[in-house]
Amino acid sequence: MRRDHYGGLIVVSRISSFFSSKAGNFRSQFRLLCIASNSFTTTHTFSPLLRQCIDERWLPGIKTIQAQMLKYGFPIQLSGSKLVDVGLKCGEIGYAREVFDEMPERHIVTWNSLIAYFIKHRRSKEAVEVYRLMITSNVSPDEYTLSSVFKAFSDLGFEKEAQRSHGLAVVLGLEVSNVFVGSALVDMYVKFGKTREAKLVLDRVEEKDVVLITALIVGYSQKGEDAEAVKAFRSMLGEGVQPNEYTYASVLISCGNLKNVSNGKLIHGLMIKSGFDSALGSQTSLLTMYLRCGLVDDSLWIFKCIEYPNQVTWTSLISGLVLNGREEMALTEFRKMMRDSVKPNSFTLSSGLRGCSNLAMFEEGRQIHGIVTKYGFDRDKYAGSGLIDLYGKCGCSDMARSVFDGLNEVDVISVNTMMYSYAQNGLGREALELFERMMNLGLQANDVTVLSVLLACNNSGFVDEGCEFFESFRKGKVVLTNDHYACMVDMLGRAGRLDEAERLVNEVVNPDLVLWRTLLSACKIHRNVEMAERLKRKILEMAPGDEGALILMSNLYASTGKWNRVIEMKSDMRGMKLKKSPAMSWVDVDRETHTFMAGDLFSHPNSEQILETLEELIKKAKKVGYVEDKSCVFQDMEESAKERSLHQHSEKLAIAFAVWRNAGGSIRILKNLRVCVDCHSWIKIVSRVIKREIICRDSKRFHHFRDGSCSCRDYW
């Protein structure tokens, strides 16, 4: 075969015909084609072979072509650029980098291709290394280089190097003139949390587009600067830039965070007008916005309009319903999601678990725990925190700790959840030991940490330790809130240190009603009428007709036998049309939640069996020492009537029902108010009579009744 230009063309023609006919096996005949190509005299001769190697993703073939090109002395710059491109397209980055490093001269396109490949495959560190080599090689970056490498800087947190490259972009004139560079800069500063710098860049860009402004809105939304996000959206409309789906999605989240439903509805109208209301991302953001604004019905209407809700949409719905106190509905939707074969993520499962924990639905929560394990999220910190919260709020601190110890990563959220579980269950020493471990791990305490530590001391009677912790927290970095002060006031008040508690309230710049009511509640415990009346006047000055203060005062007067004052208080409450919230208890039996109200003896379908069981339990309790504590009755009535009133308390009815149903295992009661002294004494004795653990979660803490004693050691 002649080695001349025409001979080369003939061979190229034959190779092209071979590939177009797709005859035979490429790899088996590749060598024959390479032998036939000995007459090649131009790089164009190799193009069909290169294309086929790319299609086949066959590195040996590429290397063979490289050897042929080098053999015939083709310029390394030309062949190197092509081979780097081929290597990248075949996914052979090692080979591409090897060729790249051997090239004496590299075109800017080759540099950009290599940087873009690393960023696309989340290898930002290597992308930055190539960029540094490019700068030291005196190759000037262009808009494609900079827009790519800014993303790598933000991924790695290389803020100072990013600022130097920003300066280079200014020198090259690319910051204001190129919208791609501008958008990349805004996105980078947003990810650094520097929204001010991002806004300055945006203001300097000459021609703003939707991507540029949306990047800033997303940044504001993610940083919690929601008012600025809405402001940027308004400016965007004023400049005539049309929002896209991502713009609407981000600004709606900000409206939801601000609970600004009026702006949210206006944006909803713009979405409909622009035709973005049917996009799934926009619908999900609308759903989230309405839920965060408390408009559950509107959010459900949006959800019904979504033909195929995905994982994110289901998660937004379920978490939003839990946020609005619609736990039962949230769990119903969670079951529908599972029936529709939509795989939950850790946030979905965490929301479902939170719904179960709020309702103390232990068995339902255990079933979700099974799903968590099935999908491999049992060591995930989000799902794990949900499980810790569930078991903690169901009175199972040992199970909560088992989950905690199995987590892959321990963070401040999981530690706080575990500490709060210990605190609620009266395990103060365990909570404080965990706090010490948290400090040794170098985790930064936050406001929830402080509250958990103070609550642990409060519920366990560690008053002096609680005061020491409080003083150290006051000198620390965490800003103390009214909730922290309320916990301290409750701790001091229950210990009888009322004057100290009052001084602490007066130290708060703007003490709220909760603080004063907490102190008033302590006065009721210790029957300090004089201080209580002074506090009542202060509370009623702040909030005339405050229901909580009036009920506390009425109960205090009743417990001290001042029945005339009780009548006056109740008369005032009737005049203000105030009504005391009824005491209620819930018990979960066979995955069904049953509700009981104090004094309501006949509304339950099994009321006859419940009353028979209750009467039998009271008789057995009296045989081993139970005597009704009539000081818990805040009405002036006959002694026998007081006894009947005590027998009709909601937790007694709930326990009688659980005993009649003979539900196995522990009896778990959820109560909306604090358990009274009489019920506390009765339940202790009943736990010994029936030889079963009774767990009562009241409005403040857990009580674990077992063998005639309570975990609170009668301190509550």
The other form holds:
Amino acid sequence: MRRDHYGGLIVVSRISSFFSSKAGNFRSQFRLLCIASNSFTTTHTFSPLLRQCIDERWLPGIKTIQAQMLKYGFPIQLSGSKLVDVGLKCGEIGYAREVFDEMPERHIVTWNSLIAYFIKHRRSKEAVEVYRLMITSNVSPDEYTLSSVFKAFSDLGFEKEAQRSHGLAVVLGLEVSNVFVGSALVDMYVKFGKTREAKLVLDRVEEKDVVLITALIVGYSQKGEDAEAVKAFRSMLGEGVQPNEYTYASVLISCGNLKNVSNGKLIHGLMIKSGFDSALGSQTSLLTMYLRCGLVDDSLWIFKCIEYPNQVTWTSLISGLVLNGREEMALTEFRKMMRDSVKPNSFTLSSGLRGCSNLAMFEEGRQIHGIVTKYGFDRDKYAGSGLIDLYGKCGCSDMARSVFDGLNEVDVISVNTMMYSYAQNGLGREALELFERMMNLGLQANDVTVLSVLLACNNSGFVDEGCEFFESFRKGKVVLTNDHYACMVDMLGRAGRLDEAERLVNEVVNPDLVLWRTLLSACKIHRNVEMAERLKRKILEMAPGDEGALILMSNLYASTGKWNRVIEMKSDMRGMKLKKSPAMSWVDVDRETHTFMAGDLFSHPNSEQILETLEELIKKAKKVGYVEDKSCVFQDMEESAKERSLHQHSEKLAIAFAVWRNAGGSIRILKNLRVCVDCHSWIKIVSRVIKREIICRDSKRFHHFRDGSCSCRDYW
DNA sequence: TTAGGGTTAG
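For comparison with the form predicted alone, please write out the form predicted together with the DNA.
Up next: the whole complex, starting with the chain shown before.
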């Protein structure tokens, strides 16, 4: 390059030829010029270069020129707006802010750009600070400012300030005339949970568009005002506004919550027609809708059509399958997701864990715990609650507690889960201590809290305490449901306070079958035939042929020796084609689940060994005092046959199998019905004989058998 | 040169 005192101009002309060239080329030439030429000495040289750098939003170039200009003492007369703009676009917020702060006057666009940058990067506090500075500098915000800043207010929960700015938007006429401002306001009120206000804003906006209406639908959907969401969707169609993938995504969730398949299918059709059925977000909602409506097959078909399911899609599938009682399939899908290298998040993990806890799959759950740890969700409240639930439902309250103590945030749900775990495992005192702590923390109790407290009292036999709690809950904020009453009825009923229990049922506005059946089962325990018959009539009026009631009656007649009535009941049941569901037990040995059915002695491949071991165990148990309790046999048969029938209960078979396989550790049994008195006393003795803990989860609660006694203290 | 909405959970 030629250097003379005209050098600057020569450089300029050369540079001009670079203007049309591509960015990369320009930049490398620029660097060369910086190194090779000391001709950057006139403003003529700087200006075009600077313009090019700005056009290319190339901050390092700008900075170099600025440094040069400073070096040669040229005044910097640059447009601050441009520099801020370039700074923001290059992500150099420090630089942009520096320039911004030095500007004596700022264009409104510059204010807006800075606010928008902070909001985009979720730095709401700084956005609001700039906005406040704007107001105190007497710069009037415009539609761009307001449509941005409302998001920051909702993010920070600044309701009062938000209302003042809303007032400003009204004064400026922007609330009505600018749909961006309107949408931002709707979105903000939705995030504050104020759908009524959001709707009022929407109604005032002159020209409604898809985003505005969708924001409101989202609000309704997220707040559980699902019927309103569907209504808003309909009126949107009526007004001729075309929904898009976001709209479909939200309204479908509401259809799912309403279990309104017909609407859901209609909307599915609209989606296909308008071509929005291939967007992942709306596909995921479609999947969720079908799952919440219980149409598992349809949802699997939808899932199959999704080419690249993401984390959310997988989670939706897994949680939906668990919701529909398809835990095994949910876990298979969970494993498939991991194989496809899609990372789970805390939602996914908690869904997977719930699948395990429903089936008390301890080993499988432990493996997911490993994944929870691997991805760093150990202290997360969602995954954590899943773990607490798992360990609670597997009978390991200690492990549940250690997860609970490690959480980085305790909320109502995690405390509830922990309390419920204690309650199920008969650790009532621990549950109540936690309840007290929760009150001290100022956490608001909800319906699950109330249920956990009552269940804790029920399962631990704290009847008087339970009644006291119940009375105070009645005066509290939580609306009591039939479930709460059922728990109390069970508690009073089991304690033999049948009249009180019946009075309580009569106090309920809409007593359901569960309540009456609970009372009936208390009659069975206390062998109150007269009251039971009265209740049976009532239940059969409500639900002719109710299986639960008939079985309870038949067992009650059997336990009071009224065999003729038993035969009558059984033939009635046969007439109605009702069959008692078979008693089943499941036991996990070496990560495999084995199923046993009462009375089924031959279908297991190891039947011979199982029966041998069982005989051995019964013999040993008898030596230390086990005597069959034949009152548990609800069939009229000879005494020896009764004994045989008792020996064939599914949990006895399952335990014998586990003992034969001699896998270490505790024996974990899951049962579909409740444990009978005979098995209960037998297992107590066996736990001492074999010196192993046996944990049995029946349909209602846990029994931890250890060294001859059970955690339920024989009260269940 | 500046602006708005979604899908998964206990």
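Residue numbers count along the first chain shown, from 1. Note that the rigid core is defined as the largest set of C-alphas that superpose within 1.5 Å between two forms. Since this is a predicted model, take the numbers as computed values, not measurements.
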- Query: By the 2 angstroms cut-off, has the C-alpha of Cys90 moved between the two forms once the rigid core is superposed?
  - Reply: yes
